[in-house]
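Here's a solo chain for you in structure tokens, the form predicted alone.
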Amino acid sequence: MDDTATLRARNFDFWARTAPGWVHQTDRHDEIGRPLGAVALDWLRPQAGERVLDVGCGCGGTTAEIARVVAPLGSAVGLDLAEAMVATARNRFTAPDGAGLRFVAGDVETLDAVPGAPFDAVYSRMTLMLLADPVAGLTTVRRSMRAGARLAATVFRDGRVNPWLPAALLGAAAHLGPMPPLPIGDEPGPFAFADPARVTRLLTAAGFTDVGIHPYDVTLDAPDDPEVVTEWLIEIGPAGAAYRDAEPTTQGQARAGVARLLERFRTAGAGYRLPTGLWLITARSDGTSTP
């Protein structure tokens, strides 16, 4: 396993190369990917007037949704490593009347605290599993919270309950150029938080209390359009950069390869139903917050 500095540099490079795909697919991912974070928002229940942090905000859809909930006197801050996604979020959204909405580009693992702290609540959709140094990142989050503030986040469980997830890589890889190195062990990746005991240890080490790890099974409903669905999954995944660099004929071959692997999740005329196993992670700050 590589050291933390190497993993952090790899993360930065990966998201710089992957961000254009997320920007291109942002509206589609906001719609199809909503169930990936809905259980965390339901648990968190942001209230009017609260200050809320969205860790791994991507192109800003969830942060803007939170801002509307906490208006008119509350605020929402979206933080993401990818500068291109943050720039897109700033262009897509303005603050609701009376509310604050801010997007920050930065590495949660190296910040002392997130601008806008202290926060009453923290939300994160499918991001914590991607941290090179989870304890460092979670410690920054905890330092950015007021005493007793609440955290709700989602991550993938394991590959057995997310059988469609590797399709966008495996189906496309045979037709594209070199892929980024796949994660091994606990390295950042979709299944890095699969072990709930490890997740509990990480949050506890970062200073969180009342840690809970709750299994949820959701379904992503996608339209019956193989071209659209396969390109969405390729562009937001590890094969995205190689896909965008490929010739149109090769891109079509990659989409066809992914479509073959996804066929068992498709009902003609109805669309795709992608079964997804999540952990809902809940916790509270230990009382040590930023002044």
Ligand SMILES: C[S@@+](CC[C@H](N)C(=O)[O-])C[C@H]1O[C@@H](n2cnc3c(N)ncnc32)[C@H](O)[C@@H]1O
The other form holds:
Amino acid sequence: MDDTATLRARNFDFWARTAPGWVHQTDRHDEIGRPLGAVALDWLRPQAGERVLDVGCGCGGTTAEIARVVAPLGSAVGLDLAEAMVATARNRFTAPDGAGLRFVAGDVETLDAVPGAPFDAVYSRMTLMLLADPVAGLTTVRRSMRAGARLAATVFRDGRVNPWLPAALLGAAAHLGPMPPLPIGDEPGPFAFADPARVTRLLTAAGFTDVGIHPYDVTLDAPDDPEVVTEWLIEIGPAGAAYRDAEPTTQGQARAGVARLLERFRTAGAGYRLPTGLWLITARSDGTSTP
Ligand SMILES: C[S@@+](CC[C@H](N)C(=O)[O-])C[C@H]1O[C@@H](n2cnc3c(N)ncnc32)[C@H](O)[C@@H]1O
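After the form predicted alone, can we look at the form predicted in complex with the named molecule?
Full assembly next; the chain just shown is listed first.
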């Protein structure tokens, strides 16, 4: 396993290079990706007037949704490493009447506390497994919460219950040249939080209590349009940066390669159904070191 500084630099570089793909796909991802975080929002039940943090907010769709729920008087803060995604979130959304909505660019691992702290609740969709030093990042989150505040996050389980995810990389990589290094062992990546015992250890080490790790299966429904669906998956994944740099012919070959591997998840005329296995992570702040 590489050292933390190397992993952190790799994560920063990855998201700087992948952000343009997320920006391009933002509306599509908000729509198809909705089931990826719905269960965490249900558990969290943000209330009017609360302050809520969204860790790894991407282009801001979930943060804006939370801001609408906590209005009036509440506020939502979206934090993300990728400046281009934060800039996009700021352009896309304004605060609903009576609520605060703010987007912050920063690395959750290196902040003392997230601007806007202390928070009553923290939400995070599909981000925590990507942290180079998860205990450092989770400790920042916990320090940014008031005593007893609640956390709800979703992450992938393992590759067996998310078969479309490796398919989206494998089908494209053959056409696109060098890819970012594949994670080894506990290195950050989509399946780095597959082991629930490890996830519990990380949250406990960061000072969380009442830790719960719950399996949750969803299906991502995508339209019956292979060109659109394969481009969405390539652009938000590890092949995204190389895809955007490639010639149109090569891009077409990459989409066709992914389409072949995803065919088993497609019903012609009905669309794609992508089976997705998540953990819902729930916990509370123990209330120490709240700013
Ligand atoms: C898989 S995306 C999920 C985005 C969004 N939550 C969603 O579900 O659409 C992971 C996000 O986490 C952000 N991220 C990764 N490492 C981070 C860190 N150390 N601090 C803050 N954000 C980070 C990335 O920039 C990216 O936007």
